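The form predicted on its own is given below as one chain in structure tokens.
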Amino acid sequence: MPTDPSVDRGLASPVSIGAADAVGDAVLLDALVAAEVALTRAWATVGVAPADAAERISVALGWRGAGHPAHGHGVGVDDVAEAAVGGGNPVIPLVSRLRGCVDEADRAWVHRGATSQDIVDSALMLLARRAGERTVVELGGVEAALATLARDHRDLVVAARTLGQHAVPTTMGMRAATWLVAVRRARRRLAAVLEQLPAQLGGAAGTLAALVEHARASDAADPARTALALVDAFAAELALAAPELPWHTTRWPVTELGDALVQAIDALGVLAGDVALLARTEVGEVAESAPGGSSAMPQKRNPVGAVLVRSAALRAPQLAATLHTASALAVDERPDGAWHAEWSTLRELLRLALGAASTARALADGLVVDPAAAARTLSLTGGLLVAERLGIVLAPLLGADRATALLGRAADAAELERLLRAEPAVAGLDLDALLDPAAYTGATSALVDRALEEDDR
């Protein structure tokens, strides 16, 4: 592994270890090169550039096919990064280096008619599409694991909590199904957003003027139509959607992607937060199959998977807020700083989403449920856990106010049972059945089945 101190390997962000290869500087550079090659190939597609020139450029710059970053082009990341400072973006120095990599006769077809934002935006969308697709796969793995969990523990009764306190009985299957539907919805939304990510090609100010002029110089019968066809061909070469219009200052592709990523991380954060609570020593209803240790306390079995996913969930919303702020400040025909603020922000959000999804998949795959601990937790409040049910049953017999007052007087389960048995009006009730938490889980079984049926479609 390289030891370059300038490279972020994730030392301070363990949740994203393994995701850097999807969004790192080297991958972004390869995507930038691919965008430049795609532009040349698009010129050939519309009959303006010579096909053999486009092919020579493709070979020289490591073209690997539609939707793939280039590879083996020979341009160095450090060189371009250092040179990017002078112009404010990496495309300016990149173009000169790419032209030096191709035959002199072909150089005029590199970056023909484009502006730097066209290449950066298209490269980021290419990078996002590929990293996002990996995230979708990982989210699918989380779903599968949660579906198994819901199925295996469909009717295991546990204590539900509201505001941190025992509320009513529920089931572990219901809890897992709740996690499942949230992750599933987030995965579907992210997949849909990825399908819509557009290429960017508008020229200096989004008017396609240079593209039209180059087409006119090549004696195109309809230069404007040729320019529009070029945009579509460029998008196809990158396996991205063709844009309706240039979106230099209309940043919905970035904000919608950011929102979908945050929704996925949010769903994983809820799963992780619940696991962290349920894995506490005094609760112990679940445990991670590969818990972490402690540098000072050898007895610790820390829920590190949940901890790492939660770390991503705490960071992600602020990153999306930055994207929205940048979008709102994307003024004129080219943003002055707002566009630049998106680059590292979007990459970090992609990195967190992929890392969180991968970590959550391992967490869900190995989650161990302890039925004995669940039963022990249920017993802590005994019949008080079904106070809601008792209120419904007792109101017709005692009156609503008296039933509420009686239930409110009980300090613990034993006192509740004593108070109930002292009431002549309830003498005919089967109190043991009424106080059984397993008899008050509502429609949880049907709800779990519904979630699983949807999962099987």
Second form
4 protein chains.
Amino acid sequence: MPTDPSVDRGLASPVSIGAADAVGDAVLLDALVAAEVALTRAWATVGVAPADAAERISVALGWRGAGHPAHGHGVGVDDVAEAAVGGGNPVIPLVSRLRGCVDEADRAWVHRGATSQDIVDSALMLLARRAGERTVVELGGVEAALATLARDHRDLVVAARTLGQHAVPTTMGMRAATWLVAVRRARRRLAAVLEQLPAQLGGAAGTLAALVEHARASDAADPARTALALVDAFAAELALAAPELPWHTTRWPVTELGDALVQAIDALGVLAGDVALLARTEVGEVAESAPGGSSAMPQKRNPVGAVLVRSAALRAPQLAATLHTASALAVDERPDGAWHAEWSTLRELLRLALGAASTARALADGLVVDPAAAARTLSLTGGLLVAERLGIVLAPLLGADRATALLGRAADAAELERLLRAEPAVAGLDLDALLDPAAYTGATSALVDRALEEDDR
Amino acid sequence: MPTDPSVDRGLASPVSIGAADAVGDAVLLDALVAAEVALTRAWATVGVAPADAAERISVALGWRGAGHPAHGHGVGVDDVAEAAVGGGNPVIPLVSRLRGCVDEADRAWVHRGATSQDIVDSALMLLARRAGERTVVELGGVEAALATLARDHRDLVVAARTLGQHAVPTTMGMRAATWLVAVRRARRRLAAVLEQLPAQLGGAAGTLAALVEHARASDAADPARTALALVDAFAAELALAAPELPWHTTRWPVTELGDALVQAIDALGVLAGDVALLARTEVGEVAESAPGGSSAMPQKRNPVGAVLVRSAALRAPQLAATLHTASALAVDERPDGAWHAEWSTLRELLRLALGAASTARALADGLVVDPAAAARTLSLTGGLLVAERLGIVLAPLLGADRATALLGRAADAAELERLLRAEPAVAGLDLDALLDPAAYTGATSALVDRALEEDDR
Amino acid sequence: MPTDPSVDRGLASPVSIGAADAVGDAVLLDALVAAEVALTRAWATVGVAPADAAERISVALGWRGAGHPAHGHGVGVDDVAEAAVGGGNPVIPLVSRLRGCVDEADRAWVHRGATSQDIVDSALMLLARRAGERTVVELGGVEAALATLARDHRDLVVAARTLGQHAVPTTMGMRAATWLVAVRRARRRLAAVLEQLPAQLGGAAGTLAALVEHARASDAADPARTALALVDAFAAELALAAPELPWHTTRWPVTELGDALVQAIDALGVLAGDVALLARTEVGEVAESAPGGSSAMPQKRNPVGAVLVRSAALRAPQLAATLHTASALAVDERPDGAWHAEWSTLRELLRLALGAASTARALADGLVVDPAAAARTLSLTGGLLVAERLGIVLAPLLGADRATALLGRAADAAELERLLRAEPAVAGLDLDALLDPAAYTGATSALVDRALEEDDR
Amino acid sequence: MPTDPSVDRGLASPVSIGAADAVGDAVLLDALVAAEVALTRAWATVGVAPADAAERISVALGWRGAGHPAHGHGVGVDDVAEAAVGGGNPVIPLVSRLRGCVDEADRAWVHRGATSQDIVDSALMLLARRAGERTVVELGGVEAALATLARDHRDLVVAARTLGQHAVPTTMGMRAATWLVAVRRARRRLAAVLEQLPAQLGGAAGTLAALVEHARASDAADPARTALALVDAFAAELALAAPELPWHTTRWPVTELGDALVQAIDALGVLAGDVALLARTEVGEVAESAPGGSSAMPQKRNPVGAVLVRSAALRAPQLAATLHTASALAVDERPDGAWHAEWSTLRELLRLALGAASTARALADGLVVDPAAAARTLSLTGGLLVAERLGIVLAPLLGADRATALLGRAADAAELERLLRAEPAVAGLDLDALLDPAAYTGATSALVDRALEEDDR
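Would you mind generating the form predicted together with another copy of the chain now that we have the form predicted on its own?
Now the complete complex, all chains and molecules, led by this one.
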């Protein structure tokens, strides 16, 4: 048990507890260290820093390039977190601690030419990329499970509901295909955004002036060009995209990421909302494989996965709105508060997206469809479920107005059938076939196939 | 003066009053009518409806295909709006009125096989596409003005501010280039989203069942294939993208649009925020060409354009959040309230984006830069503005710690110069050159050129 | 049909179309005029303006004091709305037009000493008070209907659902009482907030300087005291509260109002959400008296009132968030965009609250409870619905662990009863009584009575 | 250094790091334990549980009543947090662990009759009350500092700015008084809300059925009355308000708290925004006593306190919006996701409010006013700053139109004075007195005094 009361482990956020390791403080600290080391390595790449100095710093701070975790730097989260208050961000105290970890001769290369925002932004992008990639994998898992559902229940006829009321028949396959295309689009968009997340390196005010000055001091032939090359090398070290311009105040990398994360959570929210509705006691068409229990009510089978994913879906849009508000207020050459509002917000959104995707994957993987329940609800309103079809078929026989009137008069299925059988003009029709919901599922099979084919690409 | 108290003309939203004609009720009504006519024309295209019936309906309802405005349908906004309450949306009363406008023999083709959501969603996409395209044009105008600013003031040295404090020098060109790249990215994203806005046609519950049934009734060889072709034909009529699947509950078309609109407003918000700060009485580096006055304070030159754009930027993120919340709650086969929450919200966002873009364009077009004011603010802290550079240059001469200490000791520019001149190790340096802010603008010229080149593509 | 495409009548917001007359542009314009007239009347009250000048202005501009509508001023909404862009708000052009409506000798009294924000803020508070009072009345109507429901169905036993699953029995009365207390609290809070809405009168920068100067010019004995008295007189004219200090940048009057409106909509949203769930085809415990139909599906009984109220509930929180964001950014002596972001947002929130309250009142007034459906759903899981009770009763007889195990083993009601009857220790119990859900409704009757008693106060 | 990557210490949220101990997971866990113990104590109070059992449980679980911290229960945060996923909330695993901590004979009294939501809601209210009370204290500290500022600089004349432009004179005292009244109102509202935060105890579905049943099992004379008394006793144990009805789905306790917290942060945001503007390099009227530095720019004096408070103000409104959204969606007898969305959101809001209040208190306590800078900015536009006054004074002499024209013609202060001195009608005026900004501060002194008097109450 942590004795320190300030620790936050996710006790109040079960949906994302499994995602905590992706964006926790220690991970962020490692990413900050990685960004600092990447900078020294980039200085060596462009020929300004000695290669052996960069190598010594890499070893001392425990990071060896993209794809490697940072470890062994020995700097403490608590220590940096508390010292961050004085300057408003964690990089200022971090740099002094990191300089203390390296040879005195190499100290000047640590953080050379950078501003705090260069390091924080790059570290957050690194963190985002990694957490985002895990989210992409989980979303892919959701898709695989939904594709299986769509295939397995492609033609299982169920009642479609609109505004909460039975409308016409549809299929379980169509439901799953609809969930699938939304998750897939969101996953592709997220993956595309992750590819474009840029490193940040602009120096004090986005002019690269200190970078140019250091290049000049080392007799670079074209200091400005060296500085621009340094930015690219820095991005390459972190396996992030090279920025077009410093983006200290143009925050699309943050908001496009936020938008894509929310879109993914939205898609999962629809799946979860539908599962919660379909699992209701009166419906029971689906159930979670591992429902939650209740200490007092032993009969409860709570759709806990759906409930938790829904809780994420209710929170995410407002977090993205905060990122946009901060983006719109990013004034001057580096902003006075708007930037600081992004850090926790983006991390919480990353945490929610990964947590919701993992939870939804388990939910989708284990979703149990109950064909008997589906048949029961499908038959609840009898022929009324195909009233639309009857209207189409009867209109030429009775006239549209009389057909509508007849259908509107039927209070229930029995009366509907009685009215139909009493109608001479209907005598020639095969009423049983006409009233069969399975014969009125439209183009669902073709649409499911289309969704699944796209999946195979 | 409207005597009807319920009319809303934008009295309380000056930023978007010029955009009101893009998304007003009459425009929405015309779009609804266009969607209905497009459906009948699509039925003819796939060979189910007689071509002459579609033509007669086109004439009667006053819409002749994408690119043409709808007019002459004679249906009243007030009438439909009030009747919309009963069924929860305006299409139900609209259809009965439109049927009254066409020949009795053609009535059955109006709204054939569609559900209200097909028509509302398609009409909103049509509206969005048109308003969005106007917004794209205005954003392009903002870019052109900012590119001119960047070119004209590429090397005008100004003070860069971070956290509200003078930091190092930058250039007016760099500022303009930074604004430019953000607006450009937002405009390109918006344009890409507009290209993908899909028509909606799924029938009562997204199964296309009524469409298939009508195709079957007209002896189509493959009724499901005919229904799918109808969807494509319908989209083509409206010059919208063909949907992969019906998207009654997968609302990415709405949220991706919302996200792109907010990104554009964010970018304009940064421009406006900077203009408001740079136009402050103490700064005066820029001014609007048509500042607002005050009845009581004749000296006031209010940056009204910037103020209005900022007001839009403070509102837009929450509107997009509502679209995401609605998207995440779009359950069943058609949702019970979430869908209804989108309509006003999306229109207000379209209105704000177009209004903010137009206002920002006028702002950018007329932005007056005052080089004298820039020179005055640039010199406010004298050599302190290049303290970073001094640190870099002095470190090898004095050691990093002594250099930092010396610079930190200087309370103002005069003391800084005195301290420097008193330092023997500094004697060999050309202090005047070293203290010249124009010599410490880093890679700004190259970055501005990069931003402008990209613009020429 | 309006030929002007910019008119917005609420075609896309059915929930609030009935509320449009409360906050439309013409109403806002009238309120602005009322505020201007109130100012001249207040000048007369404190003895600075001649009483007959104030009277002539009242007549010319058509407003005679609180409680009277403004009419006859002859100023056009369109004209003012378009001219508002130049100065960023509608008051600047309004004042010049109003001056044109009064005798030349009286012109100087129009807008004397005020700033635009004084007039806009006061007019919005006036508008808010009136729309808010109508909302309070509608909420009271909702409460009356819910109290009747609670009384009529006080002991109608129904299944309680938690996380969407049947849990234990409750009563329809308890449901209605729960809805009732939430609406009542929200209504009381809203009424209290309305009482405190202040007038705004601070002059150009909240110092009352122009007011003091005008008082001095008319030889007031203590000009500052006269100016303070003027503020009180102005508030009294408008029947608004007198402000403690000018609140140009301290926006609690706007955010407290916004919070109260959202709280009311939240409470209605819960009612609407429950109605939508209870009206679902599989449940049917309640129905709206005037459900919405469908052109294609004659059997549909859509809970349109609930759907529309829910759509308002999904939008309101973000509107209130915008008001808070604007409040937090209200800098300087009068803000540069944050204030402007409030106008449309507050009006939309007022419109939604009144519309949602009216719609919910009709919904609650006409809510039809179906005891047969309630009995049917209540019996769906048989004895499992009282598993909690069985656990309590059986624990002393079997031990807690065995009791829980026995109950957990029962997959359905039949098996439960079989297991119970096979258990010797249970033999002495009256199983029928024990399994009767009506005997396990806890303290619901007392709680319903408590809620109703509070209502009688 | 925590080796566990999932730990979140606030590295990315410097504004609230000092508040982490108020709402961390260990604190929440303690509050959950306190709620469980309070329940057993309440059972004893109403005479159902043996007093000594309650006492033994109190000792075993380490909580002895309101005002005492819980400690010594030995349950681990990590353990409970991970187990929380299965059932969707932390109470289910917590109860089994707590039962393991007490005598076997006493186990049945742990969690007797309660549902998870009873415990989580009560614990969150307990947490909220404590964190809120600390926030109230910090806000009081802010007020004290602002009152001192208002007193000390009551008549220091400064330039008032509207829409970012110099408008008329005001005083530093008036600024401080304006900040003060906003913080004071927010603090009072928050304190009032804290008083009303209710305990939650409704049992499985808010009917108190299990409580009644246990009371009946112990032969209570009137089991329902005993259950109601138990609820009151439970609330008293926790020093929370007794609920009118169970509020599992009527979430005003959460949203009213959220609204009050945001109102407080809004008020602090205005203070911070003004400080950031007034501390800008060109203005310098105020400075923080402990500004933040920069590793690279030794001259930087960043207004870090203001920046951090602003970052909180940009985040808080959206958090409160999430609470409202969750409130509006709290359906059934206990909600399926909406409730779960509240937990982290409310805690983050509590953390931000306490952090922002502490940071603002330090900011206000140490705020340094620079009268010389104030004098400098005040004189920037010379007589133009009192143009409004000149208009009032000149109008009777020149006619209003000529006066306005003359004032509008003056491009700067020098020209204004020249124009004035050239005007014969003005000859009799004491121009120096008229142009003195100190003579045009309106009723600021009286308003400051009013604000301070209210403070003394």
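Residue numbers count along the first chain shown, from 1. All values reported here derive from a predicted model rather than from experimental measurement. Take the two forms, superpose them, and find the largest set of C-alpha atoms that agree within 1.5 Å; that set is the rigid core.
Core-superposed comparison between the two forms: CA of Gly62 displaced by less than 2 Å.
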